[in-house]
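Only one chain comes next, encoded as structure tokens, the form predicted alone.
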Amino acid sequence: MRSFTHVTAGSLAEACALLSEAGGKGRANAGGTDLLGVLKDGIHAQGPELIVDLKAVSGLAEVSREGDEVRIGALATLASLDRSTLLRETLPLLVQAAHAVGTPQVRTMGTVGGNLCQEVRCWYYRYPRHVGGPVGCLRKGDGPCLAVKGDNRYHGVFGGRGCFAVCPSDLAVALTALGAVVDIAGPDGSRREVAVEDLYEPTTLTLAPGELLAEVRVPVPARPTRQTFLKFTVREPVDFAVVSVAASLDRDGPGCRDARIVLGGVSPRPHRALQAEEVLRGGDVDDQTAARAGEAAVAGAKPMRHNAYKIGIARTLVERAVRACLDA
């Protein structure tokens, strides 16, 4: 690991400022449990002159409710949504998402913030620099998405715009289909919203140098709704999804008002499945539905040579996940 200067915040203003004036040469570090695996494997040509350490910023770790929404600071470790008896009440999606990442001890150091704001797990990406030297990439700034001719096997299927690294996050992906927001702090003092899934760009973040993740903000459904968060991996519990859903269904007797469906897995952001959710809107829903709305996901899904299979999982994953809110 090359070495770095350490430094713990005593604010998120002064986390904010020290970042901005590091240049884009420093790193914030809460649980660390995507952060130290990048810098010992030294994964950019360039490593961090500047760690800063927000673990000792108070009153970001903190998950409640303020009228119509919840707030979830980000340094909330993904125990504690796990766990939160105010989630389960009024978020059980997030709370079945939050399980679904790693193990217990992941969990426990986990944030909120370090899960959504992770880097993506693309093999040529995140080539360790002391196994074959460094690897180039798009996402990187250095060359063409080697994923395009190589091995793509776990790569997406939507979206890709050069890079075709998918989104890691299992919170982003419940988060947005509960139409969470994220507020993040600026070097300035500043504060501005970004929906969820608008966090994510092509290939980075929507983060500007000195900016961080402060809290996530759900609104809670006026209406109880139904939820479920469903995860395909090779190896469980401890994988990240090869194809993942999250939906909620406003139900009205045998019918659904609302739908929001999203897929994780299959695109370098949460992929809303756009007319998965037409077809659930406004009728009534059953097994057929269930089915329909599968199909429908997946519509102009556009694999790459060895990962057309994840079309098939996200079909039935969506099927599934429709018909576990019927019987919810």
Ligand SMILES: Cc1cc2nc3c(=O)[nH]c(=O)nc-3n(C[C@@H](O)[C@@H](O)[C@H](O)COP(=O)(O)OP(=O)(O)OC[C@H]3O[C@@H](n4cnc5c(N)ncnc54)[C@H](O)[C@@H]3O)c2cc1C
Second form
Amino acid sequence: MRSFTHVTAGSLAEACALLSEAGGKGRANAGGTDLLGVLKDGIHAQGPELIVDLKAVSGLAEVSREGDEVRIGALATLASLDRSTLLRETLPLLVQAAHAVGTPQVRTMGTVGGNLCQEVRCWYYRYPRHVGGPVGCLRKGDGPCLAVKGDNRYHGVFGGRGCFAVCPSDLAVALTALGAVVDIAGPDGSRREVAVEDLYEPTTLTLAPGELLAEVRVPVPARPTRQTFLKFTVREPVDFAVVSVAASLDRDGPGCRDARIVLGGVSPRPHRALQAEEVLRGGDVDDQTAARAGEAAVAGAKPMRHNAYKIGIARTLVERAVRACLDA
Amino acid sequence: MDRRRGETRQVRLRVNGQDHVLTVGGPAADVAVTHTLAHTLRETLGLTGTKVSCDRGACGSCTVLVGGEAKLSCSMLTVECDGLDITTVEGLADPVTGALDPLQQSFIDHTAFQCGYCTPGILMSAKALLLKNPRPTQADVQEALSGNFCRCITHYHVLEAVQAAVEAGAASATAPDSRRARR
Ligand SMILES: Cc1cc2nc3c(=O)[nH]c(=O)nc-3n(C[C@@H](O)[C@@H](O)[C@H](O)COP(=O)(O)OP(=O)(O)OC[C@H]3O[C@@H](n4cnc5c(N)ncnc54)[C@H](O)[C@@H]3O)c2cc1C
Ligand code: SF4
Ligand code: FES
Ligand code: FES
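Next, report the structure of the form predicted in complex with the ligand; the form predicted alone has already been given.
Full complex below, order starting with the chain above.
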């Protein structure tokens, strides 16, 4: 690992100021489950010169309800979401998604902020320095995307532009289905809010140097909704999603007032399957509707050379998730 | 302690009940800023019971207890461990009598290892579970150990060993009725 200056931040404002000063050459460290791998593999041409530890910042690990919102601090661990009775009662989708992440140890250490801001798992991007890397690519601002001509079996089938690496975060998929926003703290004490899915641009996160996630805010549905998170992995557990789906249905007897279907593992950002939502919204929902929603969810997919198989998985997962919401 | 950009700082660790003060940076450094807790435990403190296999957070062989919770020592920077209370596999045995922890004894009795490289990590994950929940079900044990990989496929023996330790603990430590009340 290349050396760096290490600072333990006493507050979020201090962390933002230090990282802003470092102008892109600094990194925050929360649980470290992603960052340590990035540092050890030396995947970037230049290592960070400054690491700012966030773990001593107080007041950022809470999960609480305020009015019709649940607020989750950026330093809340995935294990704390998994254990939370408040979430179990109000936003079960989030509990399921948190539980689907990695291993018990990763969930005990990993935080919500780190989960949303983790770097992509594209194997060209992650190629280790000590075995001939780092490998430059478009996402690193150094040459073309290598996945286009290379092996792209784990890459996206929707919405790639320049970079086709998929958003690796399970929480982002569930939070998008729940209509959550992130509260972003800036170096000058400013705050801004963006929808979770808008954190992700095709080639980067929408965070400027010195900007950090402070908390996630999730609206509690006015009526209880049926929520299901499903994840297809090569091996279980410990794996990133090949495809995942978060479904939330606002049921009305046999009918469905509203639906949110979001796919993970298929796009640089959590992918709203708007056409599937359209199929479900308004009318009665049964197994046939679930199948049609699955079809609609993958309409317009543009597979690359090695990843068309993801389309079938996505179609099936959406169908199963909707059916699970009917049974629930 | 200088929390800021100080070239030199000290990290206080309690490992298996023993306190250590380590200097980070400067000419008399015990630890470099890039060192992981796993590295410090093994190379600086000589506690080689903790194993490093993947060194990327995926296999669980480096698992130690931090404040009673199972964490990956390969994925923690030692400079960020100031003030932590850590237990490694060396800390499982009784420090006075040297008697093995019942979990360790049960692993021996059930031959729950082959090469043994994954075993310290598995023991620590199992210990973390039993600290939280002394009467886990088989499903609880499987879930708690799902982040520990064994190349030698000892998982079935491990499950038997943990279950036997749970039952032995239950039989010796608690009367049957209070046992039910626990879970
Ligand atoms: C074996 C293994 C399996 C995994 N499986 C999964 C999986 O199935 N699903 C999944 O979603 N993830 C998975 N992960 C990724 C895992 O690292 C994240 O889930 C974890 O939540 C990251 O949190 P962290 O606090 O450890 O992040 P860190 O490593 O501390 O940080 C990750 C990145 O986010 C930045 N960051 C941290 N906090 C903030 C903040 N508040 N604001 C802005 N930026 C911030 C850091 O600078 C860094 O670049 C896995 C990881 C491992 C090692
Ligand atoms: S998919 Fe993205 S991260 Fe992977 S090689 Fe292409 S540009 Fe780089
Ligand atoms: S060595 Fe730490 S998880 Fe594998
Ligand atoms: S006993 Fe060999 S890896 Fe588990």
